[in-house]
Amino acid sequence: MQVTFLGTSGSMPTPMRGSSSVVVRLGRELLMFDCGEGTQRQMVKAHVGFQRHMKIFISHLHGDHVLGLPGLLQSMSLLRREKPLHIYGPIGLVQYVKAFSESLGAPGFPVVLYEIRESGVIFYSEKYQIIAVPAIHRVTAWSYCFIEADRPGRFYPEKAKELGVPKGELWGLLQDGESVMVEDRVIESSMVSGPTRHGRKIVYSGDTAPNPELVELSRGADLLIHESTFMDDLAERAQEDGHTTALQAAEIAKEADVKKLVLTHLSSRYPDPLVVLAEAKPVFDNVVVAEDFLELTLELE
């Protein structure tokens, strides 16, 4: 599973860091994490595919997190794209991709568009949820956390042989978690396997002032994705603007005790992300500023 920060910036972007989105990378598998304005190019340049498999899970209507869509549908489109895009927001979602559609012309491809009213699991599949809970922040905004399922532990080839299992179609269904019958004896899984493997889980807060309901979300998250859009000598503007200080995004953090802490969506104000992490580390250790293009790669235990 690879986690790719697209776009960094606060509501300004810089020439270094392009407007909010973060994709993960499920096999062939794309979810998107809002769309600022450049957000097609920006999957050029990281080498993110058009045609996945996609889900698209917007935080709030605001240009920096919304802009994208249109030229990413447009450039789908140009691509001949036939495989149906799911795109999941705030209530407003449909309106702004109809009216965009009417202007620029309506996507070659199936758009399924969710509005998210209420808290809870908005997205259920045997590999994983996607669970979303309300923002705090100027608008009606959404935080989101991925869930994956546990995985079957780690197969190990010679406890089957050891119990005569026949290499093949059996061995798949252990791996898989299944038990098979050899001989009229039933082999369980975990004759044959490690224990069993915790999905891994990723947290993105969007655009939020420090929220009680994301903490309890975030408890024991492989990775938390927070805003930092200020430094804590701003704390009162971020909390009137419904946004988070790096510190602030660091106690986050420790509370929910992640593993590990990203901060994006910097302002302007703030070229050096080494600042920035200054004030989040002694309160947090494993903490990165990400950087547009940052790869990160979540391995299962």
Contents of the next structure:
Number of protein chains: 2
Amino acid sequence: MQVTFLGTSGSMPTPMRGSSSVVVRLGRELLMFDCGEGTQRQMVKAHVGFQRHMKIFISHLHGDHVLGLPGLLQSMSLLRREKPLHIYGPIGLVQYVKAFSESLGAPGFPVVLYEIRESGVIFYSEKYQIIAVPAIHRVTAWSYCFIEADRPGRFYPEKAKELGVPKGELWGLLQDGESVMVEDRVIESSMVSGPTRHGRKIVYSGDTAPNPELVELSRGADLLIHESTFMDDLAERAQEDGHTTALQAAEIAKEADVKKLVLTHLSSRYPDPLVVLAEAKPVFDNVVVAEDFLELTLELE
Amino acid sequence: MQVTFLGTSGSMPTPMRGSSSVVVRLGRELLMFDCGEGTQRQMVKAHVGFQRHMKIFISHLHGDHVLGLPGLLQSMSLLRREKPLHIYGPIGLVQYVKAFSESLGAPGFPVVLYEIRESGVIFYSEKYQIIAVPAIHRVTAWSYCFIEADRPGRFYPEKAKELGVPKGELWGLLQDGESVMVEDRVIESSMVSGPTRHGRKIVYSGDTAPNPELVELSRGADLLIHESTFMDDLAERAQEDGHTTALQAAEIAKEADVKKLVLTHLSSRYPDPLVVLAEAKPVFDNVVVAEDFLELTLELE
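I've shown you the form predicted on its own. Could you give me the structure of the form predicted together with a further copy of the same chain?
Below, the chain from earlier opens the complete complex, with every other chain and molecule after it.
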């Protein structure tokens, strides 16, 4: 599973940082969190294809988080995409997509829109679920959490043979984590398998002031992608505008006991990421300041 | 006068080329022709300020020519622009700007919109005028011509003195190209000035198939910025889609007897600009294939 940062700027792009977007490559599927202006070009640069199964999660309807959508949809149409594209976001998403489609032409493939009305699970499949919680920002905004389903541990055929389980259907059940009966004995999956492999968990804050609900949601996450628009000397301004400082993001990561923290959505007033890093690192050591095209690989443990 | 190419790609941006936009820096004023996605970031990279007196001329309402507008307006608002911004374009421009403003918030400064309904002079001042002619494209589209007013030649004070014109008000009139009376003699401006300095002329085609009306408008231009989406092996496709080939653009430049031709809006299928150049150059020698951030200076002759 690769996490690629396509745009990492605050409200305005800079020569070094494009507008907000992060993608998670999950097998053949692509999950995108926000789609700021210029995202399609960043995708081309990062070799992220336009034809994948794809879901987009929009945190809120500010330009720096959504202005890449019209161009992305247009280019997908030009490339004759046929697969549906699923877009989740706050109330107003439908009107926004409708508005630019009416002016510039509708996409040539199905676009399925979901306006989130309450917090909780907004997508669920056997492989993963997505949870949305309200962010604390000037407009309605959502933070998102990707939770991969746990997978049964590795199956050891030798152990199954030792315990007298015949190869075939019963092996399949054991591999899926089920128990089976062999001559009055119960053979549990755990007797022939390694430990359960925990699914990965990624949290994307979007724009938000520090949010206790997001701390809870982030608990134990493999990766917390948290906005860090300001540094702590502007903590008051951050609170007013619904943003977080680098120091606060580090405190959140520590409290939530996440494995790794990536700071993104940096104001253009901080051209040197090391200064931002220096504020967060004493509080939470495993922290990185995102830059455009930063790519992280999250291994299944 | 500097002409800067901010985006030079065809319908889709590439790693090397952003979406269409060209700016002309004219003293303290900025004239922009088209504003594709990512233009604001290209402006930052090219050190083009957001606070200048500015007019934007939109050729047509296809995403690759207008999707930079919402973000540009948003960033200008964030930077607390107060000066009005004038935007000219085809019918539908108002609805487009209204649509994204309703979804994402209205600009915090006056935006004055002009929908062009017929060809001719769409802006006129003492310094320059802008003429629009219909382009030949799949949707309503305009090509634009910037014509600077001629300026009187250099004023030579020594000559005025020799002819007995007293320093003061009369000199000012002569400098402005007027004639004056001195003791029954008529002194013409040309008697105390160098030759009239011809205003500069720049033509921007936008997206269009070869257009005889544009050839007429381009006659003698200092600079013809012409789209060249395809090369001539795809001339048929170009005609169908309302585009021009590099060869055709060169023929247009030759026929219109322009001083310089810049080819832009290149399809991503031509990664090597030298191949495109090679098609045009045998027909019209003073041709350049645009690249992002190409800057040309047009001197007043």
